[in-house]
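One chain is shown next in structure tokens, namely the form predicted alone.
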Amino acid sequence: MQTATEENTIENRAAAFFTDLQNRICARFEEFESSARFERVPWKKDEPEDETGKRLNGSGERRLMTGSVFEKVGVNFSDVHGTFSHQFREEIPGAAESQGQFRACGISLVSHMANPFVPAVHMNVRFLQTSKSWFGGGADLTPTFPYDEDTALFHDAMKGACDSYRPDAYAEYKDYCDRYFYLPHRGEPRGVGGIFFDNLNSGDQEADFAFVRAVGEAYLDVYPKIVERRIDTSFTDEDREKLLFKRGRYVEFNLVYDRGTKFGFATGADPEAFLMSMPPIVKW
């Protein structure tokens, strides 16, 4: 049993917030569906160290829903700890000094929509601790048919979260998002952007955590508004075909460049969890 002090550590408070956010997002998304509901798959790992030095323990819950509005949406929570492999620990700040020991918790979400005029969206917020600790995350929008007013609404919501943190945060994290969610082999952005931040440790952990909470709350508020705007838009087979090809770009980014995917492979996490971002139907 944890003591009151242990329960109040930043990593435990972050994990509790991420779990609560997962619950509230899933409940909100289910309101759009007449009958579809999230399938919940709890999981737990308790693995011994392997020949590479890697060990993974912890638990989480994968949630997946396929419906008439959300063709596929995954909202996953994980809280894991263990040891990075000898090779991978060189890539993570503070992991060499901690002999590879780490704890990571977070929520990750990707939704692919049935209607081509409703944009796909990604959001994640996370905490990671080695000999150092930091937050990371962000949210970005990927429409097949961009609407300026939807883009503006989404960015205004992210800016509001950033402005609650520090005045120049939005410009910095928007630029980071634009550079990160970019397909260099195509010479094109993945979508219309949002914000992205990593290795966030300002020296004021409470302020950093408050900002991460603000990002999660901003996302939960703004994305359903965009869905409501577009779910009844009529579309043609040609519109749907464009959606499927746009999803191909999404797959290319997530399999080649996405840090979360690479982290999942490197830690030995459940492939079903970190590959939930893959759309159900896609074309090239």
Given for the second form:
Number of protein chains: 2
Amino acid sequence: MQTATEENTIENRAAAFFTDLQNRICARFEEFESSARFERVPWKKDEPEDETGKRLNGSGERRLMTGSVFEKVGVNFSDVHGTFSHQFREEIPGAAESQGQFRACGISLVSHMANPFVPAVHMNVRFLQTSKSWFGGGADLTPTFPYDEDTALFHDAMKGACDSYRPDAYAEYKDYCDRYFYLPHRGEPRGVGGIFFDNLNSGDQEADFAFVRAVGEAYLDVYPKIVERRIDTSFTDEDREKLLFKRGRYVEFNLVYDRGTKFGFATGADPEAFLMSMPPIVKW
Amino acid sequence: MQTATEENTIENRAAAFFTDLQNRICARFEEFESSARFERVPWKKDEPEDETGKRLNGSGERRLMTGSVFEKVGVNFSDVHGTFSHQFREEIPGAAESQGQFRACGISLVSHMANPFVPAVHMNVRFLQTSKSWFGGGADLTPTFPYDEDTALFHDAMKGACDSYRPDAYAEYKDYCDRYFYLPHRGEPRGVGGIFFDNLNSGDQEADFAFVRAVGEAYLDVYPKIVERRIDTSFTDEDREKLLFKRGRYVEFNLVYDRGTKFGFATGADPEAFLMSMPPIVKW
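Same protein, different state: after the form predicted alone, show the form predicted in complex with a further copy of the same chain.
All chains and molecules follow, beginning with the one already shown.
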């Protein structure tokens, strides 16, 4: 692949960071497991333009682990380019002006934990390019039994990343996260929040990229600390039942409200990829 | 309640049939259980008109049983009236002309079975009235391990109800069912089908109502026969696992595509009611 991917452009640097982050997160998570290891599922797409105007090329790697601590964790990297369908071009910033051409790369992570006292977690950072370009992402915690000190530790880590970027970023992205990860039909938040941001383009792309890296690093630093705190907490069948019902709410959010999932349904993506976030076992 | 509900109108007769059907279905299902019985949750709504133009009055009864044969079965009856929101009036036939006034009554049933060889089942019949009035409903089977003879028995029963109504009704409603209960993102049907119909108003309301009664009676007759056939089939842990994964598809359909569920999300209904269809335990 002696191609454009070798160039030191922002999109290539972003993709390189995401894949490196994927490697480091997976290695760190495996340290918690005595024998379980991530299964790697590399994939390639080379779909010619169809009648809707959609063309998709690129590759990625899904990594999935079923362990005794991480009951189900998916850490996916993808780097795709092509053209959006004519209909979709109208909805994506700058896509009409690029004749639908885009590139998108990112890492997406969802982890469902065996111990009900270890919170589930979601993290995603991504870069999109049409005639415009921007970063997006976020990270949030979904405990069944929230501990104030875990919530504080997680938010402090995210705040640290935000503070390095812009004084009011944390308040803004925390608020966005609270509004986004909310189940209106239940009148319940999905979890205890975190940060969420999109269409990030301040005019200083290096600063934006540095912020996204800081979020990834903060996540990689803080989540294992929370796992370590709770991993040995003993639990009853009843605690585990509560976890399974809490996961039902997670499913409701992800199938009904989550943008990534909706994007997957709308674009005919591989369900094994965009439904990676589904918990391994759930009750209602 | 010495009110309009005493009158011998089509809507009152429909409501009376639905509540009677609920009673008979629940009684029949309880015969399969040694000790489990339906829990009854009666409810009443008396919500004054809100800023969207929505007003809701009425009552109903949810019946839920957790048994050893019927792992989770909900049989809900409701009879509500009021006004639709201004926005919703545009979408419902005859609602603009009725100034949003409506009455809706029906029975809705979803059953998830403990034995993986007993198919899950859904049945719903309903009557709606605005300035127009119509029946809707259907019944379909979702086996994890389809038996051709069960599929045939179920379809024959539905065909019998349809044939008493109109020669081409079965072909039409079976086709509608196949198109509706389909998961495009999986490229899979939800189950082995049945019948599905809506906006049923042939001009002969008595004939329409007789058909809807026939569907209800056919369901009540045929489903217990299928349960009886399969109830004593022994199963392995692996069979049960397949059931739990099959239920994941059921959840995907109901949260993403099912109209009743979408209606529930859109109207701010009680999630315990419109998410009654969620299986008790599910795997992905």
